[in-house]
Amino acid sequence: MSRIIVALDRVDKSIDWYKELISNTQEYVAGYKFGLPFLTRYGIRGFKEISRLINEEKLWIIDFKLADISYVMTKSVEPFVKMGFNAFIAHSFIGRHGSLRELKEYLLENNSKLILIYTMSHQGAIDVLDKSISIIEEVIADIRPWGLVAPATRPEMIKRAKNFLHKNGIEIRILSPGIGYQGAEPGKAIQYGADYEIIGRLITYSPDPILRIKEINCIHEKVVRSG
């Protein structure tokens, strides 16, 4: 089982690009993520050629980082669900009622995951997210979403999420980027108890994709084994 979520952050290349980076590489990666660089640069029209390439087993994640009252939020997502993208990435900030309460049921009775950030690596979230991080907590042990975000590049927060989920009994992924350009190392992460390493650059920018995957997998491998 890979544990690699690739993010497609990338404007410079064609959707052609993309599609055939895809099709090359679903049978070796966990999923995808596509942010607001994709959305901007190829608009519905690029997602809606990406969606024909969907396999239901793997992760499609649209990350908006979401954060707005219900109604907006399941509009928001309401065409990219229709679409066949099955996990959507919000803040937690924003707290449950009239927004992540409504909005979980919404994609579950869609078939689809909530993914909520944990907190991120820039130093804004350590001057803001990090000093709500017990109220974070009591979002999360309510809402009890598919994963949470932490970031690879600050693994003692990702040791502390998978404490605060295994003291409360919740079992909920975790998915940590910050993997390659940003600073953390592949498997790093894995080793701190995330389930996944969402990689963008290190892959998108390598000029053998498939190759790269295969060596991060395998370095995913290693450190699974050394327990």
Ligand code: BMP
Contents of the next structure:
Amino acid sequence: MSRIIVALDRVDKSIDWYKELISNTQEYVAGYKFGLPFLTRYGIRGFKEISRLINEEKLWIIDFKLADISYVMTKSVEPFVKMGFNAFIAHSFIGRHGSLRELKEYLLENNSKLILIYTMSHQGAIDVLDKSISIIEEVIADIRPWGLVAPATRPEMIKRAKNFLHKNGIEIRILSPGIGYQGAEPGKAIQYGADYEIIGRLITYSPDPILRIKEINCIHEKVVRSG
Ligand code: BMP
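Got the form predicted alone; could you also share the form predicted in complex with the ligand?
Then the entire complex follows, led off by the chain already shown.
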């Protein structure tokens, strides 16, 4: 079982490049994540093309980092749910009532997963999200999303998330970005308790993405075996 989620944010490639990359790597990864760079370059048509490759066993994550009222968030995800994308990332700081509660319910009814941001991988997250982390934890404890995003660049925050989940008896997966171009070594987040590493440019800019993926899978296996 792979622990890699590939972040597909390249804007200089064709849809055919994307389709080929996905077809050639599906068996070696846990899933894929698409964000605003993909939407703004390739549009809904691009997503429709990609959706032909969707295989339900993998994670097909839409990452628009939603932060709005429930009506707007559910209307934003609806077309992607219909296309078969099965996980959606939203911010936690928007709170429960009138936003995350309804989004979670809508996704549950449609066999889709909600992933919330715990804190982020960039420096600025220290000033805002980390400082508010106990309030964010209250939201998470109430909403109980399927997954949480926590940064490989500050692995102590992964540890904190793990402890908080354990203390509250909550089972939520941790997905961790920040590997490679943002500075963290592959395997670091897994070592600190993450379930998946979200990896973009290290794979998508590699001259041999399949080889890179296989190398990272080996690193993950070693980390998991060494406990
Ligand atoms: P890369 O491995 O190329 O740095 O890409 C990281 C991916 O993870 C990007 O798609 C980005 O949107 C996402 N991400 C992040 O880098 N930090 C976060 O805190 C949350 C994210 O979703």
